[in-house]
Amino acid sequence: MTHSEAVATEGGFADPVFDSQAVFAAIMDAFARPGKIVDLGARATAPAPMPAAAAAFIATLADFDTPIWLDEGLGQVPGLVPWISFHTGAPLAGKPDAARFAVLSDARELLDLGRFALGTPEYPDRSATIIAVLEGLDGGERLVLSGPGIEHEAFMEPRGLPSGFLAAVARNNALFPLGVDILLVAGAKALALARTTRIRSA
């Protein structure tokens, strides 16, 4: 067995049923309550620098029918593509708009959300979920969230969002019921932004 093959078989869920159920519940809670930071735990570990939260999301929700797009930085990580294939069976998407899930190590790629699958009027659920890796989910600029799942207002302070992110989200909001959903991740933590979540500076 080569080193790459050995890496690919490591880092999966220790208890696939329990771990995937726990991660799925946490992800659903995050999308139901945009802005809430959830801990997906170090239940799955992919080759670095893929963070634990992104690995857990992919290990839980990806399968043979969910093509995955990796940005250039992650696509070149030794062992990552075999890891995804071994643990999920998910194929790699040949282009961004063919992906069901997209993992971005460069947050600047969040500025062009329109290049990902936005769904169709008949099937708005056939859109992409973007998993964006950030420096951290706290300690950054204070932002105000509103929309479904938020009683009045919620707040978040992620670090590493690019200038222009709020405008990109506003463009995505305007496409509803189409548009992408976003999961911001750092380490084992995650924070969800549904396509209906509006964001402004505090």
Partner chain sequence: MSATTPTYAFAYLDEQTKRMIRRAILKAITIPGYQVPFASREMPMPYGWGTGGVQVTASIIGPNDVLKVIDQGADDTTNAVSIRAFFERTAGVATTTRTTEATIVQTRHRVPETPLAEGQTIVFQVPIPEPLRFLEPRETETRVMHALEEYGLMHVKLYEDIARHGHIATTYAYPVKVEGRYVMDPSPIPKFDNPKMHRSPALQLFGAGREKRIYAVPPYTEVVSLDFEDHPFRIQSFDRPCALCGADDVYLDEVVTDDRGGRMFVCSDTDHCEDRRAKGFTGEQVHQEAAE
Contents of the next structure:
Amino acid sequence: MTHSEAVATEGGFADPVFDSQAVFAAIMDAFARPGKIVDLGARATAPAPMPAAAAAFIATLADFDTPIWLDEGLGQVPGLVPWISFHTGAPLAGKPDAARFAVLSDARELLDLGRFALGTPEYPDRSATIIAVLEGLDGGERLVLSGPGIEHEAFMEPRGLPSGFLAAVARNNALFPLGVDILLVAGAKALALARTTRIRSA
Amino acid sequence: MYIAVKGGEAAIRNAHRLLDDRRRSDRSVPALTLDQIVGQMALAVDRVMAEGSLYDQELAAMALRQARGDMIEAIFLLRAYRTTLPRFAAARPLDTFRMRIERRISAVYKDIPGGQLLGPTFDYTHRLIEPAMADDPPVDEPMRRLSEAENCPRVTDILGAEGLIEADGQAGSDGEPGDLTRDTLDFPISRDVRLQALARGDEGFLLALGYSTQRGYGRTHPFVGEIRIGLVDVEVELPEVGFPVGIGRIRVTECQMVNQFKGSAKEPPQFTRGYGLVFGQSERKAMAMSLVDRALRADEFDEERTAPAQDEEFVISHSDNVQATGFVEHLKLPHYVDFQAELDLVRRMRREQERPREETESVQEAAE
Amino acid sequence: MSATTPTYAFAYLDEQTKRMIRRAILKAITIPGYQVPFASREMPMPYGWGTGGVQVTASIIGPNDVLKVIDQGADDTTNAVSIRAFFERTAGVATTTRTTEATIVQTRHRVPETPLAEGQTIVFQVPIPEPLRFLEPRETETRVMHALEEYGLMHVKLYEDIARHGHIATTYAYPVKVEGRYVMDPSPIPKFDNPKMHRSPALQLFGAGREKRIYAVPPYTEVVSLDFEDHPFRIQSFDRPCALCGADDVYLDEVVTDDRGGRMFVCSDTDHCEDRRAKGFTGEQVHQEAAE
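Let's compare: the form predicted alone is above, so bring in the form predicted together with its partner chain.
Then the entire complex follows, led off by the chain already shown.
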């Protein structure tokens, strides 16, 4: 047994039924209230540098029906692909637009959201959800969010967003009802940006 | 003093207790055993398995007993259990060529290799209630003969060898059949999913639709190429083993309908097919299914879709009796909130109609 | 014959099914008012009796949730009792009749009178999720109409009502437009409840099991009932208050008290009514009895 096969079987949910329920409840809350930071806990551990929140998301929502795209950085992480395969059965997507979920370790990848499945006018739900790994969800530039799920305005201060991110989000907004949905993660924390969430500088 | 009705839980409990009582009925009469149901109500068990989409005679018998003989209720019980079962694999296509045949008839040839075999059929019985059925007189053992090692080619294979009938349908690109119980249903759907829906579909609904095609609502010029009933092996491909492994044997009824020929300047004419395959012994269902399958293939043959049986969305959306009975019967649930909304509107509109009349009348009175 | 003893999972659904439904719920939330197709499962209760709502609830509920189930606004109607018992049995969760105590409210035909709060989720049972269904029965057609935002037919229908009856003749399942984009069926709630959906702090989820659709309205989302400038949307009004608690801003049930035309009107929302009476509010029935 190679090293990566050995670790692949570890780091899954201790209690798949209740762990995935708890993680999903937090993710649903995040998408229902864009900008709200939720804690997905240290329930799943994938090979580093895949953060706990991304591992929990994948372990909760991915399966053999959901091809996953990993950016170049994550694609090369030893043991990560076997980990995903063992714990979820999800296949790797051959190209970005075939993925239901994409995990990006390089935030600059967020600038080109049009590479991913955006849905179709009849089926806008057939679009990707992007999980982007950031340095942190606080301490960065203050941004103002508005849209469904937000009473008046919400704020977020994620660290490590690339310049040009606001324009990329605005392009995604303009596609509505098509477009991708985004989950920003750091450690065990996550915050969601729905395709309807508009962002501007404070 | 008005007090809102309470005690829903007690009412439900008591209703179910009464239901149990009625199901068991006279306690001095022995209860039905599952063996009795499987053996003596076999065709009811078959229908429950077919439309319940689960081949398990014992569970179907339990469901029938629990449902007091209500077929759709028993089908529903089996479906609700089926949905909780894990999926291990998709079986290889059943090879009905290798069926251990109990009945096999063709209407298109007088005689066929392997012969016409009537088997256990109601055909040619005179429908007179037998006085013997009031009792349990001895029944003769059936006549038996050694199975001949003779080949029983399918009639469609015989026609196919001459190129006289279209080829069998092709599996999807990945070879995996669709599954409407696991995937979303987006019309138009492929023929494999359509056949699955028909195989689970309500026998009465399909019977009526099949009948309607014979009366001119989407006519397909059907001939029964062959009906065969018997046991077939179910095999699963196991990647670890490398060859197909038999996991059991089930009884099925297969109907190959030979239909209206098609051809063009480029392609020589060929007969077309309608296909029916049903768990257990159910000729009526298999035949109706094959008529409806063929009618639903209208687009493939550039036939104009004008009749109900040709309308895929209509047929498939309404063929499932568990869905149909649920929605029809849900009308008995309380709807008084919505009815109140309607009452309010109707009263309001009636008042508005009365008002102008009263106003005119009072004006007249004043003038008098 | 060997006995088969079925065993069932937490909240009945297997994990694969929950994942599929959870993915549908997330897309429903990010595309407010759009009906997400999902591979609805066969439930141990009939289609049309809340299988969609039950699947949604089963996919979101956890051991710390507190569930309230209502039908026609009441916790004690038989189907509400039955669905509540289903979750007590399969998920062992706490249940309540108090709207304020619930984290999840599953409902058929009403939105509670007590305003829902942030952190609560309301799950609607939906029989026909397609608001255009009775204008165009084909799913293949209505799907394109939604894609093209082609809702003229709906306005024509409502306007024909006005021409014929002097009113928009839709009194329940009154269509709404969500966030200015999708026309949505709010489920067969009386139109009285439509305004409660508008910018509600709660998450609103809708499940249609037989029709295999899930949709959602996130918190603080625009939900506008369709209307015309000369015929603005109006909710039902009652010309008397609840006979038990005196509330005059609620939806009332008409109770036939005898066969001589006797009627009384009481709150449809049983929890709201009990809560008010516990706080000392009284209606005309109590006044009459005091006078006797």
